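So this first bit is one chain, no partners, the form predicted alone, shown in structure tokens.
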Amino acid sequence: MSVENPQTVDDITALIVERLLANPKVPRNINGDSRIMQDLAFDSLAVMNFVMEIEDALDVSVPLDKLADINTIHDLAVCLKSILDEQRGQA
């Protein structure tokens, strides 16, 4: 995996895992089943701004409207791998 450049969603699920283990508050059994707010004990908030850090890191944008879909790591990763498609023209 290069994180610089993941390439599967596998990829991007273990770069937002590393990323949000990097906040000792966030539980360390979490995966790509877990959920955001509920597991993680995300509130909107602290949502958005991980999904900004998350952005920077990938140099991308995640539509607002997305956002509402995303309930477990794995999702934001798919929302994310489905981004990096369409700027590579893969999609």
Given for the second form:
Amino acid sequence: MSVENPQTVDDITALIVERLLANPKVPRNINGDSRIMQDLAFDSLAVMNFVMEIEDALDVSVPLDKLADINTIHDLAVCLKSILDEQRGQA
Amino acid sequence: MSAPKPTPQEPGAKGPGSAPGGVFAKYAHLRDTRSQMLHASPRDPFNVVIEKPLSASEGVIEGRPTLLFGTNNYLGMSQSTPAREKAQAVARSMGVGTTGSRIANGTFSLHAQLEQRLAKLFGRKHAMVFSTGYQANLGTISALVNKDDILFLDADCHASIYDGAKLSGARVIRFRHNDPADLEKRLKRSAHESGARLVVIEGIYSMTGNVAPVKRFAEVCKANGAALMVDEAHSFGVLGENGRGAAELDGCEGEVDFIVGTFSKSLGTVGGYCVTDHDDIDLMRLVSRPYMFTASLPPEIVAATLATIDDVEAKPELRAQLRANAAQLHGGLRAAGLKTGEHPSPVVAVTLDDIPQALAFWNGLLEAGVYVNLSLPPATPDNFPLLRCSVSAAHTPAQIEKAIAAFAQVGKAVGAIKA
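Alternate state requested, the form predicted in complex with its partner chain (shown: the form predicted alone):
To see the whole picture, the full complex is given below, headed by that same chain.
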């Protein structure tokens, strides 16, 4: 099942999990509380590259400084939701 | 003679700083990784000592003459005779240092002369010289954009560009490596936002040797109202009819707002610069902290750099030789069955499967008398380890053949070349 047109933090979290699971190296039991670097064994470069994929899926850009405060998949979803809201407000 | 094996560091606390809460505690993971690497390698790949350069292409390492295929000495200028002589003469007449910043007591007439020379060389109105190439990126980027602006960086940009981005405080958006369409998508996403927009790319990427499609990037920048800065650190002296870099090669120098570069690659000395036609560049001298708060280049280095610029301009045949050497090394490594980039470039990166294989390969090459750079993730694109070679106009065809033969022999021994 794919996540179409995500509107809420939960939708975005589901989209991120779906995209991560497409990578066979990612543990199968991840959820919104999974820590991106520790639980997924991503280094900082892998995180930046993965975020690029999600940016394209949602048509947003995440400034690098925002990534510094992101720990879990849920944190990333909250960040993306806030950028999406800002972008929709300005459109 | 074999290298003295370093004492491997055991995981765990080493001194008061390593205790929980100490200043080195946060590096526990790095300590463990380094310790594992030293256990697996007879020598530390990040602490190789060149005891003495014998020429531009050979040096003494572990007491043995060794071919240098891991320097950035693209035109062999680090051993330039005119540059040595000029440096000696200036050291005798002017001393060895300025003791101050360019905006205080650190501007000698030689600095102004070098800036005029660089501006003329690039056909630009202005040039500004920094004490290193690293500072040229830090100083230029942090002066051009700030927290109200947006900076767009190629994903594979050098650490100095990322550090300049941090110092600037600008919002930083990465785009996919060498992909103007991806940049355009990201520029359009931010079209509604205020503030200046600066795009930074490199002419030749230092890890892989990839060459940027500068003209296409310039078109995207122009169409979307962004300024373009190109770091020609590895492409100056190498690409273009006059060696001015990737923008000259692509015939679009007039569409590039800022060119940044270094003296420490094809010019063989140390220092960095920014050239531009923007008349406000002098304001950068008053706001660029990496320019203002560091000692200026010592006079003997400025004199040597002026001499190597003359050398590079006077000897276009060096670039032709460099291209031929790059093609020989690139073609030879590919023919041996190694994975390299598609196109020849003076930087030839061999991609390997994993870190143990890369360590064994690198050690084997050094034991066979060939020094290259070992680059490990996460400093490498796509997280694969690389053996990074850089070729010089000073290498002879026989030296390149010897290096290729060593790669083939060691590559088979470590399983990187399948039989």
